[in-house]
Every structure is written in C-alpha cells, then in structure tokens.
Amino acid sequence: MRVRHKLRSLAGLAALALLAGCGAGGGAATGPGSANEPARGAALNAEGTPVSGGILRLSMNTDPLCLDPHAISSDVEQIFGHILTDNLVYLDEQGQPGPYLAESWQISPDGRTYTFKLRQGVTFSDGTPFDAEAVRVNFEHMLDPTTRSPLAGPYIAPYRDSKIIDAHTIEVHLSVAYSPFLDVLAQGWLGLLSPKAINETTPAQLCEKPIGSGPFVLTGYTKNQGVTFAKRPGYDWAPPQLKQTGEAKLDGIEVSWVGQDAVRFNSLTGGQYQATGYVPAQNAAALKNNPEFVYANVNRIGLPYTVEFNTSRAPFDNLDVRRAFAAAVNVPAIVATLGFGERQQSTSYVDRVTKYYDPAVKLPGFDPKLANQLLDQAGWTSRNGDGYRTKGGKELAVQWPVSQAGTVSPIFDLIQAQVKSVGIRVNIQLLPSTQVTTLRYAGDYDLTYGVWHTNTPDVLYIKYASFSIPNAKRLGQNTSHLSDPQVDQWLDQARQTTDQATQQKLYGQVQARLAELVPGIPVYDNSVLWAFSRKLHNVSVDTSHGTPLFTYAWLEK
C-alpha cells in the first residue's frame, strides 16, 4: 500500500490549475488572471464580521425534475450537492484529492483496491449515521439500474463491489484500475445519502425527497417552481480546505427557478434575489459595473459547449455531411455575436483548462467552398426551388429539437442561416425541455448542443466512449453516437494507466481523432458565470465545479 499524498499521481488524476489563452472570437474578458476569474477555493467578498441569520434568495435556471443526486446529470448538483449531501473527498486549491468524510485512504500498487478510513460521528439528517455500510449503498444505488444514473453510475463504471473491514473503514474494489477515481467522489452528483433513504423509499420518492449530511436539509420541493433548504442544526463536519467549521451561517436557502434570462437579470438587480447562478452574457457587463454585486467568470474543465451531430443515422452518418456542415459554420462569429466578451472559442473537443488539452490538435474552420465540395462528393448535388440540396428526390433536411424552457438562444437561428448558404434546411423544433430530454435519449433527432463540464479528461470517454452510448439501461451521454473502436481503445487505456506522460500521448491522439471524425462542432469553452449581492459575504468558489459555495456564506443584517 501507499501512503494517500503519493496516490494523486499514481492515478494520475486531473489537475484544475487554470491555464493560459484566449480564443480568437471570444473576446478577453475571460480567462485566469482576469479580474472576474477568482481563484478555485478562494473565498470571495470575505470581509466583515460573520454573522448569523438570515435566508438566501437564489435563482437559478431550470428544474432538474428530480434531486436524487446519483439519478440526474443537471449542472444543478454542482450547487445543491454541496449545500444538502456531503462526499467522501475534496479538492484543495490545486485540484488534488483531501480528506472529507474519507479522512485518508490508501490505494493498491494494481490501482484497483481503495481503502478509506470514515470520518467518525457523522450523521445523515433523519439519524442515520454515516458509516462504511452507508458508502457501500450509496456505490450500489449509483450502479442501480433501477436508478437509471446517467453521471454518478458512469463515472464509478468499474466499481466492483465493497469489503467493509469496520465500521469506519471500508474496501473499495474496482474491476480494472481507473485514474479518475478520487476526482470523480469529489463531485456534487457523488454527494453521499441516507443509505436508509436508499434502501426504504422509491426510486420517485428519493427524487422528490433525497436525505443528504450536508450543511443544510431540504425542507420544500416544488417542481418548477422551487426548492426550500434549513440549515442543518449540530452540523459540524465540513471539508477541511473550507478553514472553517460548525454549523452554516445562514438560517436556509430559497431557491426559484428563473428560466428567462432577462428576468433572472432583473430580478437580481432589482432585490427579489440576492444570487443567481445563472448570470446571462449579455448581463455580464452591467454586474460587472455595478459596485452593488459580485460577479464571477470561472472557465470550467470539461466538453465546450459543442453541437453534435447524431452520427448513427442519415445524414450525418456520412463523414463529408459532418465535415460539410461544420466548414459551413462560422464559429468565430458566432462566438463574437453571443459571447459578449464573456465566451472563449474552443479550439478541441476539451476545454482549455482541461489536463492533457492538445493546443496541437487543429479543428477544420470555415470554409463555405470546402462545405460545397463535400456536399457534392457526397452526392448531394440537385437543388429544389428553395435552394436547398436534393438526392433522389430528397431534400438535405435535419431536425434540431431545442428546448423552449428559458430564454431560446439565438445561436441556433445563426447555424441555420449559415447552413442555408450550402443547401443544408435546418428544422428548429421548439419542444418541452422534457420531450427534448425524451427524444434525445431514444436518438431520436439529428443534432443536439450542450456542454459537458466534469473535474478530469475523462470527459471524453462520458461523451464519446462506445460504453456512453444511451440505451435501454443506461442514460448515457454519448449523445453523439459515435462508435469509434480506436476512440474506444485508448480512452480505456488512458483510464487504466497510472503513467501521466502515457495519459497525456493516449488523451491527444484521442482528441486528433475526434477532430478527424467531427462528431459534433465545438463553438466556445465552458465558462460559469455567476453573480450575488455585496451583501452576501464569505461565498468560496467550489473547487471541483467553480460554482459558488454557500456552506459559510453569511448576509448582513
């Protein structure tokens, strides 16, 4: 066995050290250094004698549907899974692995055994305590089929099962060694719960009602309209790098759902709410302006926001289709259009800050004669009277489901048009968020978008792995469908090995291959922007996530 401080670099494991460099349409308002991009664990608008009291009024974009942390892959974990649950470690300010409620552990020379010893006296908020069982139901329920876990599952994929050696002491085993491990417990949809809860309640009722140890215990689910936290009485076990203890200062969290941008915007400046998680680009300048508020742009590991192409069926199962439409895209415009001086182009299929990200690795740009070209190598050669592209008769059409819940972005209008120009109809359908979700995990459209924000480069093997492919058993998020053996292969490589230098080979030639396969079109890097009042003191940027933490925050009286 070795002792915990080696084992960071035994696995290998993703390091969140902000990195260098602007894109070219992205403006350079971002980026470290900037006076909006705090340090990871830094603790922001400190200043002041805490006090207690008081309940937060937080906006936040969209309802989950669900708070079962191990069931959903919303970024809104990333916020509540650290105010309601607690997890096994915890970043410190350089993105390695500390001590949580694992207070150390031990990892075997073969990588495949993890051995924890649980911090002591820990309790869920119905009683239960947190012991080595509560760890081995809390694996078992991510892994639960019945759970349906699209992230939490996945990201322990290789877990095999558990020995518990004591009551605080448990032996994790795992089915092939895999280096993202620890940074992967230390997420917010990793957050641990009641395994009472687990083992007595439906999957339904934990969505609706999940029971965490974290510093605050839910109180009120309204779906789609909002969600009630207390703070959590005699909670007095916080993560180590918070350099605080005790319980929270604030009496609750009131969260709404906020789904128009200009009102989640107005609200903020107008009082109703006091943060919001969400600020909206265009906004950025006028928070960032106003002496009242704290605003924050924090770049984030993981997949940029991407649109992808459903490359299982027809059109873009032809190669030339995806290379066609993605020259046709003007990326760089676009990003100068929406970004607001807030968005950085993505230049890979991984974020800047992301380990292992190739500056190397070249996607192809904008080439509307090349996007002809291939348009015509592939067959579609006719036009109809409206201009688009025919092929026996058939128009060059795909469908584009994008939810109507919120503010509609205006970059899908943007594609379509710059399509149009090479024949391409493109066909916005404005659906529910949840037919959306609905059609998206059946494969059931021809593009889609998001982004994909994790804390290591193994995003690439959650967004393009075979394995992540979404079936019948498994909410997968290869929303792309790509099934590339050679992907395959060194994406399982890369998570096996404990060698960093074989990690970083293993990660560039899988993003070289991606840009040869273009499964989707990156358009700008992940960033999170959010805002609060001055009068809202001691909020910490989350180190995995680099979303506001509220465990010690505290509002003047």
Given for the second form:
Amino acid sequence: MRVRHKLRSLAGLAALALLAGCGAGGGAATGPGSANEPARGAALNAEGTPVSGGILRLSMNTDPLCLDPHAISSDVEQIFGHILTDNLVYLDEQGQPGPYLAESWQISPDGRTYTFKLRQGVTFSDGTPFDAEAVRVNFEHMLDPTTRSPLAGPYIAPYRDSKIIDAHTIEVHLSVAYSPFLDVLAQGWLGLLSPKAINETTPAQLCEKPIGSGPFVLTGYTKNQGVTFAKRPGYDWAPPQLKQTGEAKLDGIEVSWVGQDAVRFNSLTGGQYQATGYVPAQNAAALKNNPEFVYANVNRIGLPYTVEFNTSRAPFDNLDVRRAFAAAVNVPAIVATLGFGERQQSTSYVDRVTKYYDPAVKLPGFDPKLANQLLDQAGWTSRNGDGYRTKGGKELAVQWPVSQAGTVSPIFDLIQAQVKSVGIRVNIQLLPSTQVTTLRYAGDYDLTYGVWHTNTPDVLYIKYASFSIPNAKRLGQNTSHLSDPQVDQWLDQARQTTDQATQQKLYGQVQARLAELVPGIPVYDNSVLWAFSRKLHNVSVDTSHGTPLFTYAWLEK
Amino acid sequence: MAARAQVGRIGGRVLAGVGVLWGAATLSFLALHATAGDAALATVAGDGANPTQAVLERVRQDYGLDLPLHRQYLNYLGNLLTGDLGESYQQRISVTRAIGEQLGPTVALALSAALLALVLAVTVAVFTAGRRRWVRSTASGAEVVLASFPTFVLGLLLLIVFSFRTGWFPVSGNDGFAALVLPAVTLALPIAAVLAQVLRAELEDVLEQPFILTARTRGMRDTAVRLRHALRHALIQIVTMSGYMIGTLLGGAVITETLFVRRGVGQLMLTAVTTKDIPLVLGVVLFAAAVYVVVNLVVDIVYGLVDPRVVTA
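Mind pulling up the form predicted in complex with its partner chain next to the form predicted on its own we just looked at?
Now the full complex is given, and it begins with the chain already shown.
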C-alpha cells in the first residue's frame, strides 16, 4: 500500500519535471470565460481517447445519512443525483429545460397541466420498467409526509395529481400555475427512483438503498465512511445534451466523507483521492497552480450569500436604518477576506448566472457618510459612552444568532466592526445550529444570513414572497420577513406565465424593487469549487448546479 | 463464608451499576430537553431545507415530541426496560444499530491506544524511576507537557509532520493498520504521560522497600529487579487507573475521530449532539456509562480475588 503510494508520488514528480522541462502550463479545455470558471455544460479535460475501466475515488464533505434524493436537502445530492438517478428534464447550456427521460412535453394555456411523453426502453436497476406509473409514484413519494422531503416535495408543492394516458404518456395536474416546474425537475433531488423500491420498502429503508435508473448503481453504503457505486450495465439513456450514449466509462465510483478542510485538500494532492466535490476556498489558489489538477469554480444559480435584515421588527422595520446598515458595510473588503480571490461580489439579489439576472440593477454601495446621515434622519442622534447611537435612551443594538460547525466565519466580526463606526452595536450570539434553526423559524433575530441554491429565478419567490414568511402554520424561507404587495404580485405573475419575455421583465422589476427595499445585503455570488486529477478526463459541468458530472468521465490507465 | 460475602458484594455493585445507568439516562434526558432548540425542526428543517408543516408535524408525532415531557420520559424508560433504545432522528435506524455500526473502529482505536499507552508508560517509568535527577525531570517535564496538550493540537501536529509533509501515513480514513497509527498515537500519548508519572512514583516507592534490597543482595541485576519485583507491585496502580483511562479514551475518541475523519462512536456522538438527535445521544451516553460500570465491576472483582482483605474492608 505504502510502496504503491510512493510510486505514485514518484510518477507525479516525473510528470512535474517533464512539464517544467517543456515549459508547458497544462491548458485545460474549460470552455468560454476564464480558465477557472468553466461554462455550464462544458466537458473538462476532455482530450484523449476514452478508455473504459477504473474506479474513481472521490472525497465529499459530509454524509447526509440518507441517500434517498427525495428525503434530503444535503448538497451532495447535486452530484449523487446524477450518479444514481435520471431526471425527467435536463437543462441546456442556456438554462432552458431540455429532454432527458421525458422526450417532450406540452403545457396547457392555463399553465396547470403538463403532458409528458416519456422515453421508452428505460429500466431501473432492479429491472422495473420506467413508465408513467413510475413518474406518478415518484411525485407522490416526494410529497408524502413520511418521506420527510425537505426539498423535492416543496419544489413540486403545486402538484395535485396525475392521469396516466398510456404507459409512456402522463398528464400532471398542478393546483396553480407554476412556471418553474420544468426547471426544478432537472435537479438532483428530483431524480427518479424505482416505484417498486418506493412501494415495497419503508422511507427509512429507502434511505439506505435507493434504486435508480442512472449510469451507476449503489453497491455499498457505510454511514460516515463512504458510498460505492458500480457501473450500470446496459445504461443507454443519458441526457442528449451530453452528446454521448451508452454505458459509463468508469467501472465505479468510491466516495469517502472527509469533513476537515485541511485533510480533504491534502488527501487530494497526496493522491488518496482523484477528485473532490468540495475544494476549501483557502486552498483554491494552490490547486489552480498545480498542473496535476483541473480546478473548477462555477457560479451557482440562486440567492447569493446574503446578510438579511428582519424587517418585521425594530430597528430594521425602518427602511432608513436598513439602508444605513447596508451603507456602513464594506462589501468588497469582506469578499476579499472571505473568498480568497475565488468569489465575486454580488450585484443583485440573484447570482449573476441566474436566468433573468438583471445587470442593470444597482445595489447601494459602501458609503459611511450616507449611513450616518440616514441614522440621524431616523432619529438615532445621540451617542452613549461606548460610542453607540441611542434614541430615547435606547441603544441602537441588534441581535445576530449564528452557528458554525468548524471555524467561525470572519464575516460576523468584520460586519460588527464596520457598523460600529457609524454607531450600531451588533451582538453576535454563537449558538448550536439547532438553536439557530429554532430562532430562525420563530423570527427571533435582527440579522441572519444564508444562501439558497436552485436552478430558477423562482428563488426570489422562495426568499421574498409574503407567502414564504414562516409562521405558526407554515414553514418558509422568507427570513427577512419582507412583505411587499408589489413584489408579491410580480412574483405570482412570473409563476403564471411561461412567456420568457414577460418573465424577464417581471423578474427584472422584482430585482430593482428589492434593491430599493433593502431586505438584506447580497455579499458574494456563491460558487462550487471542485477539482480532479488530470488523469481523469471528460468531467462535465452540470447545467443545474455547476457540480461535476461523471457519467462519461474516464480514467487514464 | 468468604464466597458468600464476595457474591453479596458483587450483587451490591451490580445494583449500584443499574442505578448509575438510570441516573445517566435521566440526567441526559433532562439536560437534552432543557437546552433550547426544537428537535423536530433540527431534524427536518436545518440549513437548506424547506419542508412543509405537514412533514414537521409528522416528525413530532412519530417521535412523540408533541407529548408532555413526563410522558416522553416514561415512554423512554418503558422502552429502555424492553431493551429498545429508540430510533435515531437523523439516521432513521435503531439506535442500537447506529452504535453497533460504529463500534468496531472505536474499539480498535481505543484498544490499540490503551496498549500503546501501557507499553510506553511502563517502558519510560521502568527506565527512569530512581535515576539521576536530570533524567527524571526531563521525562517528567515531557510528560506534563504531553498530558496537558489538547488532543486536537497534538493530532494536528502529528498530521502535519507524519502525513502532510512526509506522506508516511494516510491523512484520514479507516483503511487498515496504517490509518490507525496516527490516531492511536494521538489518543495514547496523553494517557501514557499520566500513567508514566503515576507508575514512576509508585516504582520509586517500591524500590525503597526492604525486599528490593534483599533481591539486590542476592546479586540480581538492576533491570531484572525493576522488571520482576518492583514493576509487579507497581502495576496494581494501573488497574486503579483504568477508570481514568476509559474516560480519556472515550472522550478523546470524539476529538481524534473527528480530526482524522475516522468512523466511530465519537463522531456519532458529536453529530448527534449538534443535531439534537435525542435518542442517539442518550444511547451513546448509556453505552459509555455501561462500559464504565462493567469495567469498574471487573476491577472490583479482580481486586477481591487478588487481595481478599478488600472484601472485608
């Protein structure tokens, strides 16, 4: 074992020496844009004649403790979903829904009936044929409360029922018009499982042994240790966008959970793994400059990393105070510190790769003078002994409950220090994640933070529609508690129309309105950072979430 | 007569052990419920999750989290009596199975660390006890440093030197012996340091005894005196220290397993606590308490056999 390890390092050294000798840098086929920001749908390190065989060793971050894509929200499913399962829809390079297991579809004029024509000859790995009934059973499994679906179910919440027209035609009825329906069907969490497995096992059993129709089959799962996948013989229904057919090239994929950043980075460069789905941002530069690796930094669709105000209570129910706080925060300085040069500053309330992202939207910038002026205007004119502003004897202080599993993010301290200079006190409460979650749904905080990744601009509905404000009867993700009739109306209209020009106009208006309402401070466009050895070829960039897709990846002998 | 006293004593200890288990279960149950945070929300509605209210209510119902606390407690104790530790909220498998699946690697780690600690402690103590001042103070100083070193710092140092830099050992994982070395050393060193201190003090005590002098006058060589005579007497201290060792091994396993990304009961405990997986935390606490109780019981019995005066005392 150790001898082999040493040999590998020697081979690596030899390769390095060769490269240095030739003066070649190792140019990657990373598609348009800079070398580190490959386009969605691009095939990375695709040169060479494909060979079959080999096991890919992949390191991931944390075990979701359940592998049923419908039952988890863990972002490993962005990668696992496309290893184990197939979807009805696959997005193309421009983010438009394209065929996959659904060959075509029709949408009724009222936007509430979707008729899918399904691909024939597809089977799940337990032999069950893929048909209209399978699709129906999957939708119902996602929505069944016993599945405990945190994402798949909620993403198809408007689903009402299905009518099976024939074995390969299904008519899906929605309770309301919901234009993001096709987009969300392309997400890893909505991969399709064998209806036989769904019907014959409990949700808990399905967590351990989900059965899909994908290019690989689950062959082993040891919790907190790893997962093994083996190539599915006879697989021949990859999304047409991959422009390849037939079985996977790899014999299998061996996944290990490596939670510590430093360990994950070193075990990758040390040759213990050939790919990782999670490059720590602080190690990105080292990987970028390492000619033995291909490094990818792909922007995600959805809500940027955003610091959010609780607009439902004082002091952030006051627009001037929100604007003042935002003006006191030096976002570029924070992005430089947090991102290690790997993140771009946000320019709107959606990441710049989101469909209908509006580049014309202008977020208010860093302006301490304006911040002071706005706070004076809001009546916070006097200061106490600590230098914080007061009004009627009350200090301008806000509560920020935060939790961090490993190291505490410097963002909390940076913001605390920055807004202190205009006289706002931020009390950071470091709590266990369970308590932060509880406070979040109870609305008991002044500041919160987060990201939301999806593959549609409907993320704005999830984050900013009044409907999404959590209350005693409904959970929801509108953590800024923003309630604006105009925003609500536009977001509803965007859900009701499938006309792209109208959607573009509506989502643009929403972004401009949010920039005025300041429900939060978008900080940086979040991106997925991943890397793999140059010995691994033809890794695609998933069009939904920018993650690596290994369907036709192959390993040099 | 002596045999009956022995049995009665053991019976009393067993009863006390059951009391300890009940106390551990009850205190942990209360502590877990007293800490803020909604377990059902933590189970299904953490970061990045957007479940419906129906899902949340279903989870509350499934786990009886909607019942008053005293009902939940009685249900828990009732199930415990039938040997049912409940189902892990996060893993959705029985707690017994969740612990069982992680037990092997932790036992391997703990046993190898314990063995290594013993060998190190005995070696160092035997060769430094009663030696010249500088030898003893150097050893003792090193031991104090090691014993007070936080486990994660020690582990990280070992990782940096023997893995990141030299590549001699794998960085992480559960694969084979090589992956066990650094975690076992990390866990063993602080224990070895404490044991060596205790052993040396004891050895030095024994080496002053008249029978040692007798042995020496018989012409026995120094090493033989230390190993055959002194060590035998000093080793009883190690048995007394077994409780400390087990505590440190279990506690240290949480940190060591996390640092080296090893599967095991320590990792299991950590995730269970952070996600408020109540049955799983209670299960691991009970398991740890049971190990203590059993080990102490065995030590008691061994004492009684070695030295019958303990029984009547």
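Positions refer to the first chain, counted from 1. What we label the rigid core is the largest C-alpha set whose atoms superpose within 1.5 Å from one form to the other. The structure displayed is predicted, hence computed values, not measured ones.
Visitor: Superposing on the rigid core, is the CA of P315 displaced by 2 Å or more between these two forms?
Guide: Passes the 2 Å threshold, so yes.
Visitor: If I superpose the two forms on their rigid core, does the C-alpha of E200 end up displaced by 2 Å or more between these two forms?
Guide: Not so; E200 is displaced by less than 2 Å.
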